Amino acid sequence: MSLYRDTGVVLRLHKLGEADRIVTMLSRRHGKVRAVAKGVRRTTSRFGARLEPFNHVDTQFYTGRTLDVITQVETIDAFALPIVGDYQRYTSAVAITETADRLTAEEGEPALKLYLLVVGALRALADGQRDSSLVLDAFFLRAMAFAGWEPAITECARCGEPGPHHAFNVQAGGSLCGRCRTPGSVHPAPEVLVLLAALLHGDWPVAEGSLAGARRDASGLVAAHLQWHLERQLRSLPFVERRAREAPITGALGSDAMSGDTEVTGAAQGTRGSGVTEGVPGGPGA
C-alpha cells in the first residue's frame, strides 16, 4: 500500500455516491490533488467536518488506481469558520479558491507560490484586520505574476519606457505610453495605478490609505485582466460584494473607456455585486 502526506487547502468539493466525495486540494509539494474522502457525508464521520473549502489541513492519502482516497486529515487553520459568517469574506474566498482551481490545471505539478499566496489570502480574510476587496485584488494580481500574466503598472508594455503613464489596454498588457497606446485604451486616475502597483508589492499602508473611487476602478481593471487571460469569466467573480460600488468605473476614466474598450469596462461591471440574494452557483462546496 502506497502512502503519503501534504499539507493542502480544500478548493472544492463533489459528491460521489450516496456517502462520499471527490476533494479537490491545493497542496504544498503536490499541487492540485483530487481524492475520494469515503463516507464523509454521513454524521458519523471521523473527519468530515476538516474536509470544507477553505480549511488548511494535513492530509493522508493512499494512491489508488484512478483517484487517491483520503485515510487521515488533521485542521491546520480552520480558516472556513470565519469566512463562512461573512458574504464578502465567503465570496472574496470562492473566488480566490475558483482562481488557484484554473490556474493549476494538471493535477500533480507542484505549484508552491501558489500554495503559498492561497494560503496567505484567506488567512488574511479570516483574520478581518484588512478590506476583503483589496485581499482578492493583491492575490489576482500576484497570482497573474505566478502565471506570467502580471500587468505592467509603473512601466509601458510594449515598449518598456518607465511610467507611469496614463494609458491602460488590457488586452496590450497593461500601462501603454503615448507613442503606444491602442485606440479603445482606458485612462485611469493616477491613483489607480500606485493602488494596483501597492498590492502587487504588498504595500499595504498605501493599499489600506487609497479612496472608495480608486479601489472600485483597480478592482474592474484587475478583474477584466485576469479573465481576458484566462479566456473565461470567473463564475463567481459577479457575486463578490464590493464597497461603494454605486458608481461606474467610467466616472474615474478618460473618454477611451467610454466609447472604446469594452473588454476592460464590460468586464469590470459584472464583478460587482448587484442585491443579488441566491448563493454562489459553482461555489466550492457544490
The other form holds:
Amino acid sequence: MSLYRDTGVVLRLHKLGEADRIVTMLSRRHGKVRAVAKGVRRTTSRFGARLEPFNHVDTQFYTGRTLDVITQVETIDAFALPIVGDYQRYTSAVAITETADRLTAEEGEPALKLYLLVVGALRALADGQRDSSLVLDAFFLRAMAFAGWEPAITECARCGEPGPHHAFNVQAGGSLCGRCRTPGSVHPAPEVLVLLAALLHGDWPVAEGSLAGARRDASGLVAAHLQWHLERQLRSLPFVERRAREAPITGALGSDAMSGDTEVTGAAQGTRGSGVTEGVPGGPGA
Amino acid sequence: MYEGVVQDLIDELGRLPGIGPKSAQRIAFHLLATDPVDIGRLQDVLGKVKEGVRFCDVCGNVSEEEQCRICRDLRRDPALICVVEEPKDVLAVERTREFRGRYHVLGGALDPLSGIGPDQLRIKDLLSRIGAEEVTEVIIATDPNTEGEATATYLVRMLRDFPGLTVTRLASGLPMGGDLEFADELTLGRALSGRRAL
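With the form predicted on its own already on screen, would you show the form predicted together with its partner chain?
Zooming out: every chain and molecule, the one shown earlier first.
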C-alpha cells in the first residue's frame, strides 16, 4: 500500500454508493486528485465536514487501483463556513472552483501557481474584506494568465503596439489598435481597461475605487474572454451574483447609470456566442 | 451473458442506484424463483407508482391526491412550516414525532455546478405560501452541507422582510457517541456558537 500526503483545496464532490463520496481536490504537489472518502456522508464519519467544498486541507491518501482513497484529513483553513454564510460569496466561490477544475484537465499534473491562486481567492472571499465580484474577476484574469490566455490590456493583442487602445476583441485576445481592429470588437470605456489591468496586477486601491458600471463591463469582458478560451460555458457563471459592495454614483459609461446595489446575475455575462458582439459588454461605442 | 429476457432484466435492475452487476444478477434470479403471486404484486405497484403518485399542490411532497396527507390533516399547526430539500427528509423529520407543523419541499438545494439556482427550486411557492397563510415560524431543515447551508442563507435573505415571521435553522453540533478530539473545526465551531445553558 503506497501512502502519500499533500495539502489541497476541495473543488467538488460526487456521491458514490451508500455513504461515500468522490472528492476532487486541487493539491499543491500532485495537481488535481480524485479520491474516494469512505463513509463521509454518515453523521458519525471521522472526516466530518472537513471535506466540504472550498476547505483547504492536509490529506493523506493511499494509492488505489482506479481511484486513490483518503485515509486522514486535517483542516488548514475552514473556508466553507464563512463563504456559505453569504450567498454572493458562495456563488463566486463555486465559479472559482469550477474554473480551477476546468483548467486542470490532467490529473496528477502539478499546478502550483493555480493552487496558490485558488487558496488566495478563497481566503479573500472567506475574509469578506473585498467585494466578491472583484475577487472573482481578478481570479479569472490571473488564472487565464497562468493558462497562457492573458488578455492584452495595455497593448495591441496583434501587433503589440503600446496602448491603451479603444477596441477589445475576445477572439483576437484583448485590446486592438486602430490598424488591427476587427469587426465585432467592443469599445469599453477607458476606466474598464484600467480596472482590468488593476485586477490582473493586484492593484486593489484602483480596483476598489472603480465605479459600478466599469465593474459590470469588466465582468462581462472577463467572462466572455474566459469562456471563449475554455470553449464551454461555465455552468456556475449564470448563477453568480454581481452586487457591488460600494455604491458608486454613476456607471462608467455615464448615460446608463447603475446604482451600487443593483443586482446583475448571469444574464449580463458574456458567452462565447454573444459576449463579443458590438456593444454588449462595452456599452456605447468608441 | 444470459439469453434474452433474463439478461434484459439484469440490465434494467443494474440501472437502479446502488445496484451493481452482481446484485442485479442476484435479484434477477431471486425473482425467477419467486412465487408468481408475489411477482404480480410487484408488477402492480410498479405500474401504479408512475401513474398514481404526484406531488402535493401545497408543499411539494409525494402524494396520491391534490394535497398530501399532512397538508390535509387539520390537526397540524398551519403557523409552522419546516422547509426540507427532498420528500425523504419529510419522513426523517416525521420519525422524530417532535414536529406538528407542516412542510415545504424545495425539490433540492442550490447547486450552481449542477445548474440548480433559485428558479429551479420551489422557493417562489414558499414565499407566496407565507404571504397567503398565517405562518409565524419557518424552520429551515436543509442538509448541513455546503449546498444546504447556502440554500439556508439564501432563504433567510428572502424571508427576513416578512413582518412577524421567525426564521429558524435546525441546530447542528456534535453527534452523540463521538469523541471531541475527532470533531472537525466546522462542526465544533457550530456546536460552540449554538451552545445552551443547562
